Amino acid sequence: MPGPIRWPAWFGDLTPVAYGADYYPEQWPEEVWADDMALMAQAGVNLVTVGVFAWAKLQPTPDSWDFGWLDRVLDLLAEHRIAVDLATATASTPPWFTTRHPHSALVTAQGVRLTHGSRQVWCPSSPAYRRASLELVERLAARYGDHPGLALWHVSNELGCHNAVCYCDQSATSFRAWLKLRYGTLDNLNWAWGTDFWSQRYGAWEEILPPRATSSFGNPTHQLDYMRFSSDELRGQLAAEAGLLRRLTPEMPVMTNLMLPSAWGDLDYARWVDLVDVVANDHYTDSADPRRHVGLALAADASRGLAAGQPWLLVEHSTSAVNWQPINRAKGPGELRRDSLVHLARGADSVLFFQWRASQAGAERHHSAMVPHAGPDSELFRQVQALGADLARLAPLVGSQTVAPIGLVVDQPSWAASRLDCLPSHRLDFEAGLRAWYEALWDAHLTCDVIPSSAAFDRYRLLIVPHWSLMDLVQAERLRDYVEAGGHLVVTFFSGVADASQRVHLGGYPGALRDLLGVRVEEFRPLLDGERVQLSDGAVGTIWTEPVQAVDATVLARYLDGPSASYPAVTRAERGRGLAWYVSTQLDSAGLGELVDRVAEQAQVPRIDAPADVEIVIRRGPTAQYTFVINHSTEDVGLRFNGVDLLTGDRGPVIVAPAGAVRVVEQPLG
């Protein structure tokens, strides 16, 4: 299998941190390109993504092609020793395509067909789109597959960002074919969907439509299966493009850029990563979030989790403000550098931005770039240059792996189902629950892989499972095996409730996990907006409570008030050589922090002693480990290390990280 990046020959044996951006030379006169090359050299750029939205430029009419400009761009980049991540340009169709193939455009649940004028307006089930896109991919591969500057293929762009679901007639036909493969017979489908409810039983496949707008609540399993189908249709496009590229250029690695963590709820990325040679992600911080650096860390750990702990690629993030948030806040002093190095600490072997040069026109003209509208004589470009110098010093850590003894489990179907109607509480938010547990780990200086539920569990001393609601008995048995072999497992409320078709496990909650956890619950007692409950250990619960019966589990905390007063709230059961914990409410941050400390101690997870708001992450290679100290606080911090800071040359025994600064301490192993 090809490596994650096939660096051109001029790099020799050096494996650098990939540094660069999305580059759109087609938006600029050719005389600007020479300036771009000079500025890229000043910044230390060694890899750029080219061609992402170039379809209309490459194929200006249905029967004409223009590769001359791209030839000149790639040759110019190679002349200046800048490698290329070449996009297949299939992300957005030209206006002529939707004019010629109007039925290829997206249709909403309300039956409205969209038109061109934005991006990703194509239906993932459209045969016309598939044919045209693969013709484009084949021409690109044939022309540039042996170009000396090519380092990586970039399939499409953010698949499903704006076209995750289409409700057109072609999608309906494809959906029925997908259902036949999944269920085999209508009897099986009717059973899985529970269609005897509300007289929904299907007597012919042709009666099944996409879950379009209807009079009341739709069938939840119909809706969930349509989300699964839609993810698989996009996966099919990825498979088609990647397969063609591998056939024509077998030595060249292939990737596509994901959108973790938020898009994971719609797109089953765990089923996509077997199609690529390296996991790649785009991430943008939420400027309104005062702890946006924690959200950034979560995205990085999710990228690494999907990569099974291996290094991954950061393909897009921003130098400063974006253009699509309600208020597009510019990044503060040092934030560009800290954001970039957090991704690197958590396993990225690249730091790429959207975009190289800020656009003069179009919807993203106010999005930041490596070269802003103000030009290179700007504080932002000076920060870009300084970061390039930093990354050159950090080249020794490329290929090393981030150390993570904890797995935070994401079950994608459960996340998707949590967005549907008719759940016990509208406050049941999978992503918010995931973020709450992640923040508690971050605050405790505990590094975790955010992993799909299909991942191997035995790599971790501790597993945390928030809201894994759709669980079959085989999955429950995997968790039992993990615990009995010595693992420590924490399960939250609304887990184990139903099978993959959302048919509820009978006999009491938490259903498939009842025996493993040693508890039984007869009904849910969610809290109203603003309600809180007090627990006997001093913690506070929100969102949810349950009248838990401890069958053969130890009670660690009880509800003191609220709808489940006097019942157990937190329990622990011994199973084999391990422990299984159950948390039946959403604990406040202090309560979560205390519980994480207790569980980590029981699981003998190694701890790092550091002040609050100081991020400590370790990457380990064959001969050395690299400890990142990222100081998000307003105070200088000194930590004891027998090593050398690769960024400053400072040596231990004490390395000082000033407020807002980053240190990367190299320590030999053995």
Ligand code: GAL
Second form
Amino acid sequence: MPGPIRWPAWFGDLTPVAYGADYYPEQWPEEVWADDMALMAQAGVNLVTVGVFAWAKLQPTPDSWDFGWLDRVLDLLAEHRIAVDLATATASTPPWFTTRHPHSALVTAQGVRLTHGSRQVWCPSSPAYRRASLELVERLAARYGDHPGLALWHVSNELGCHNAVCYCDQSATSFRAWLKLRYGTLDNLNWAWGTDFWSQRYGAWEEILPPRATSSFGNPTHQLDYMRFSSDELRGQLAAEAGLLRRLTPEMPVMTNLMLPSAWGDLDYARWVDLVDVVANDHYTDSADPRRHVGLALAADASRGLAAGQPWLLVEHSTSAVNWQPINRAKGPGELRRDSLVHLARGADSVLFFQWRASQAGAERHHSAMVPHAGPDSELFRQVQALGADLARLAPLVGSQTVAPIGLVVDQPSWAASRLDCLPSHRLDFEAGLRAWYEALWDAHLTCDVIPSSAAFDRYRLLIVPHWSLMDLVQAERLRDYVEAGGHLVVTFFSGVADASQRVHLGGYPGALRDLLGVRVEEFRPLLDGERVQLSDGAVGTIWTEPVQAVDATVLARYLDGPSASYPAVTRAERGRGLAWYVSTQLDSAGLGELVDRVAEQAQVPRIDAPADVEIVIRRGPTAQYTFVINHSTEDVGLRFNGVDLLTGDRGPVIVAPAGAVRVVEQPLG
Ligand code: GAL
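Cool, the form predicted on its own is there; where's the form predicted in complex with this ligand?
Up next: the whole complex, starting with the chain shown before.
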């Protein structure tokens, strides 16, 4: 059961949970480094990410290089037996670079060229950037590829954070090349984009521009293709850096840190993960979200979903407040520990933070860190030390897999398209819909993988598909095969509506899914703000309704009022050995909860009985399973287990998790 990190030889056969942070020694005088080593030992740190924003230090001028300081840092870390996740340092270009290559800087849709002075200002289609970044990667790989402390390569940093889309002329040229590959001929493109609408027909490739600022609504497929293209350009950078690293250091694993879940709406991550050896994610909770721990769990389950169920790496989160939200709330008692262990429960084999030592200067000087401004004599550092000790006890579970019988399906193009204009209702928020279903599963103590629509479906007893609006007939066929073979499928409103080019399937909604779901809808009847509809089963709907005709499906609930009064609202069709449910409105949380119970029962998904707000997640290895009990409630809970808590040594038959506490119960298998 190897973990995803190539641990240096001094770790022997031990595969620890990776614990550490982004480490920016270049921000500090060298005297501080010795203190860092001592404190890292106290905290139990065993892996740090180095060099993420070090380009300007490594290449101070176009023609000079300075690796001396990094040599000393890596040697010092190795001496203290701390492994390194070495960044390629390509995330942020130095000021000399943009001065010398002004066309490498990103241009907005309004035509404003950005300038240096922040970070990640490069255009993903810039040849000058590509050349310079690969030279840097090559030098780093040549110099450090066989350094004894190197454990992992870290490509760039959050690719697409700040520079996901550029509208410059270089991008226009690359976009045309991308379109030629996708469509072959202009006729195909004109058909896919529907350019006979509003006199948009293109007669030459050169007429096609990025979707820059224009008079009114832009062509929807032009915009969607630009999002696809932009994601592919960043993927190209990942492919170039990862490819070079693989060629120069074939044994060393390569990853890049994703920004799940929100950035998935812009970036087609399912197409990126085949380029890395391990999925890695950065996650920050939202101060304004009262159930932020559920949002955190969703991010973790999406990381695991993209990793096809395999362990993944948490490479950034925060010990306490961030600095970029309107109000940067500090974490409450026990929250740091719970947050870290929820990621671990849900398949992470690492707990890394941004960052090791709180910066004294710069834009992120008010961001929390493992060592706060107050220094090690602080409550926060004591929590960091305690977490390090906990993680050392959890080493046995590295490499084990989280058990998830349900797939919550994300169709990325549908998510991207939902962010465009001219839709039936802009109250339909793809991410909110995903979260609502996720939350209902979380409340029911059901663990799901949040998977891309291209994933294998047959490992799940139940699939939930929110708002998969862009569905080709082949994809609809895959869902039909899944159901006929005994799968249970729940589809929500605004699914199956159009093809990948957003051309609407004719004959009634939900288009590609009409036959599978056994329903037909002639028009959408979205609700106004504040409008609510009552369903016959007691549930309440908001946002959306449809006058559903149940052609070949059983009606489970009807609308009692509102624009679709008397029509079916929730239906179920039997197909082969499985069931296909259709939900045509946004159910309130009670309604969603009841439906989830019903669907899970029909699908015979194994259930865990636990009190509300007590999160239960299981990781399973070859010889033992590990049940995480994360008590988010204000009451102590006792659960029956025939096992031992790895954190406290407590043994069953009853293991008590006090309010706010975490238990990890190991039970032998077989
Ligand atoms: C991440 C980024 C880090 C740091 C962190 C602050 O998005 O990768 O460099 O900025 O946010 O929360």
